[in-house]
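Only one chain comes next, encoded as C-alpha cells, the form predicted alone.
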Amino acid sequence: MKTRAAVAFAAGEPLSIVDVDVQGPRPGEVMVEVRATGVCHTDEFTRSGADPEGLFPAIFGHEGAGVVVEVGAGVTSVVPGDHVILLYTPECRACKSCLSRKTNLCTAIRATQGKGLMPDGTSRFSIDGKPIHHYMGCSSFAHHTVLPEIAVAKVRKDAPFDKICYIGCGVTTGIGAVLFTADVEAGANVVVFGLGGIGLNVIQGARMAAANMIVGVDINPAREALGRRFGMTHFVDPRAIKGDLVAHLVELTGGGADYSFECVGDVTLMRQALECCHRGWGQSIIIGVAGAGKEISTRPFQLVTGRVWKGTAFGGARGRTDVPKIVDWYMDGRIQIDELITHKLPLARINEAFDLMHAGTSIRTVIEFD
C-alpha cells in the first residue's frame, strides 16, 4: 500500500515529504497507523549527519502514538484498533537482557535494528521498488509503519494521541531516569544541567520522588519560569556566576549534589555534573548524546572518593511495562506534557520542527497526522 511519509534522502538535506510503498506485517510484526509523533533532538542529531551510524535514505521519527490496523501471524498482544505508543527500546521479555532485571536494553532485535531493517533483514518501506531504511525500529514520520510487537506498547484508549507520543521518547527518558536508573529518593538534593525536554522531565521526576532542593542549570534564563512550573526550586545561569560553576553548586547544595542529570550531550557538562556531586556517595547520569568522536574525562580522583558515573537509555524504562503506566500518570495528572507541547504541526511543515528546534524557540513540535 501506499503511505505519505517524511523521508531524508541525504544527511543535512530537509526532509521530503512523498508517497512511499510500505509492506504488511510479517509473522511476529504489526502495521500501525501513526496518528501523532514529536520531533526529536535525535532525529536531528541523525539527519544532520553526526550521527556516525546514520542510514540514509531513511524514515525518522521515534517518537510515535497510533492505531494498530494489521497484526502478522503468530502476534498475540495486540488486535487491530488498539491504541499503542512505538518503542525504540524494545522488551522482548525472553532474551538475557530481559531476563536479567539489571537493564532494560533488550538485545532480541538489536543487530537488525541497527541496520535499518526489520527483524528478519528486510525493509517494509520502498519507492520504486528501492527500499528505505526504517529508524531506531520505529519510523513515525511516517503515517503507516510497521515495527516487531515487541517494539509497541498497548495504551489506553481515551489519552490523546498527541500528548502521549512525546511518552515515546522525552517525558520516559527524562522522568525515568530519576525514578528507575537513579532511583532518587524523598529528601534528596539533585542538580539537572540542561531545562529542554528531557531536562524539565527529570525536574518532574524528581518532584515525584519527593526531592529537597531541585536545581536547574541553564544558560537561557527564559527556561527559569517553566522549570519552576514543574518542580525546579532554584535556578542557576552559569553565565550569570562568579567563579567556577561546580564551586557554586557544591556550597549551593551543602556539599554536592545527591544526583546530577547531563541532559545536553556535552562532555563539558558531564564532566561538571559529576565534580558537582557529593563525595561519598553522589552520582551523575548521563542522559544526553554527545556528537561523534567526543570522550567525557575526569580526574580519577572524583571516582576514587565515591562518586558515581552512569548512563541510562529510554530511562531505563521496559517499555511495554512501564509505558502504560507513565500513560496512566499523564492521565490521573500525576506528571505534565501539556506544557512541553509547545507547536503542533502537519507532516507537510515538518522541517519547520527542525527550525524551532535550532532557535530554541520550541520545547517538544508534535506532528499531527491527517
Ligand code: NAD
The other form holds:
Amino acid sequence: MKTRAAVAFAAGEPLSIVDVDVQGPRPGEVMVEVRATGVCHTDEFTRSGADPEGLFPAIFGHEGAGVVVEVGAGVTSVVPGDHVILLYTPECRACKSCLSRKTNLCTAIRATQGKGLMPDGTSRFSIDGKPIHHYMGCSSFAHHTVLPEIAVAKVRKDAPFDKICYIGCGVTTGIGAVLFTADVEAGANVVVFGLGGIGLNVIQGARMAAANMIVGVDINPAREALGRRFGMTHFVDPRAIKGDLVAHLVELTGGGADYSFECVGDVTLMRQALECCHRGWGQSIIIGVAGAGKEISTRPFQLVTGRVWKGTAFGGARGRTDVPKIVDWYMDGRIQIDELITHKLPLARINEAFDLMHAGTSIRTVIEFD
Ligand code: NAD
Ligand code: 022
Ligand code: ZN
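Coords for the form predicted together with the ligand, given the form predicted alone:
Zooming out: every chain and molecule, the one shown earlier first.
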C-alpha cells in the first residue's frame, strides 16, 4: 500500500513529504498507523549529516504512538485496534540482556536495527522499487510503519496520542534515568545539567522520588520558569555566577550532589556533573549523547574517592513492561506532559520543527497525522 511519509533523501537536506510504498507485516511484525510523533534530537543529528552512522534515503522518527492495523503470522501480544507506543529499545524477554534483569538493552534485533533494516534484513519501505531505510527501528515520520512485535508497547486506549508519543523517548528517558538508573531516594539532592526535553523530565522524576534540592543548570535563563513548574527548587545560570561552577554547586548542595544528570551531550559538562557529586557516594548519570569520537575525562581521584559515573539509554526502561505504566502515571496526573509540547504541526510542515529546535524556542514539537 501507499502511505505519506517525510523522507530524508540525502544528508543536510530538508525532509521531502512524499507517498511511499509500505509492505504489510511479515511473521512476528506489526503494521502501525502512526497518529502522532515527537521530533527529537537524534532525528536532527542524523538528518543534518553529523551522524557518521546515518543511512540515506531513510524515514526518521522514533517518538511515535498509534494504532495497530495489521499483524503478521505468529504475533500474539497485540491485535488490530490496539494502541501502541513505538520502542527504539525493544524488549524481547528472551535474549541474554533481557534475561539478565541488569539492563534494558535488548539485543534481539540490534544488528539489523542499526543498519536501518527489519530483522529479516530487508526494508518494508520503497519508492519505485528502491528501498528506503528504517530508522531506530521505528520510522514514525511515516503515517504507516512496520515494526517487530517486540518493539511496540501496548497502552490504554483512553490516552491521547499527541501527548503519549513523547513517552516514546523524552519522558521515559528523563523520568527513567531518575527512577530506574539512579534509583534516587527521598531527601536526596539532585543537580540537572540542561533543562530541555530531557532535563525537565529528570526534574519531574526527581520530584516523584521526593528529592530535597533539585538544582537546574542551564545557559538559557528562559528555562528557569519552566523548570520551577516541574519541581526545580534552585536555578544556576553558569554565565551569571562568579568563579567555578563545580565549586558553586558543591557549596549550594552542602557538600555535593547525591545524584547529577547530564542532559546536554557536552563532554565538559559531563566532567563537571561528575565532579559536583558528593565525595564518597555521589552518582553522575550521563544521558546526553555526545558527538562521534568525543571522549570524557576526569582525574581517577574523583572515582577513587567514591563518586560513580553511569550512563543510561531510554532511562533504563524496559519498553513493553515500563512504558504502559508511565502512560498510567500521566493519565493519573502524576506526571506533566502537556506543558512540554510547545508546538504542533502537520507532517507537511515537519521541517519547521527542526528550525524550532535550533532556535531553542521549543521543548517538543509534535507532528499529528490526519
Ligand atoms: P534540548 O536541546 O531540548 O535541551 C538541551 C538544554 O541544554 C537546553 O535547554 C540548552 O539551553 C542547555 N544547554 C546547552 N549548553 C549548555 C551548557 N553549556 N550548560 C548548561 N546548559 C546547556 O535537548 P534534549 O531533547 O533535552 O536532549 C538532551 C540530550 O539528551 C541530547 O544529547 C539527546 O541526544 C540526549 N538523549 C539521550 C537519550 C538516551 O537514551 N541516553 C534519549 C533522548 C535524548
Ligand atoms: C534518543 N536518543 C537520543 C535522542 N533520542 C538515543 C540515542 C542513542 C541511544 C539511546 C537514545 C543509545 C544508547 C545506547 C545505544 N543507543 C546502543 C544500544 C545497543 O547497542 O544495544 C542506541 C539505540 C538505538 C540505535 C542506536 C543507538 C539505533 O537504532 N540506531 C538505543
Ligand atoms: Zn529521542
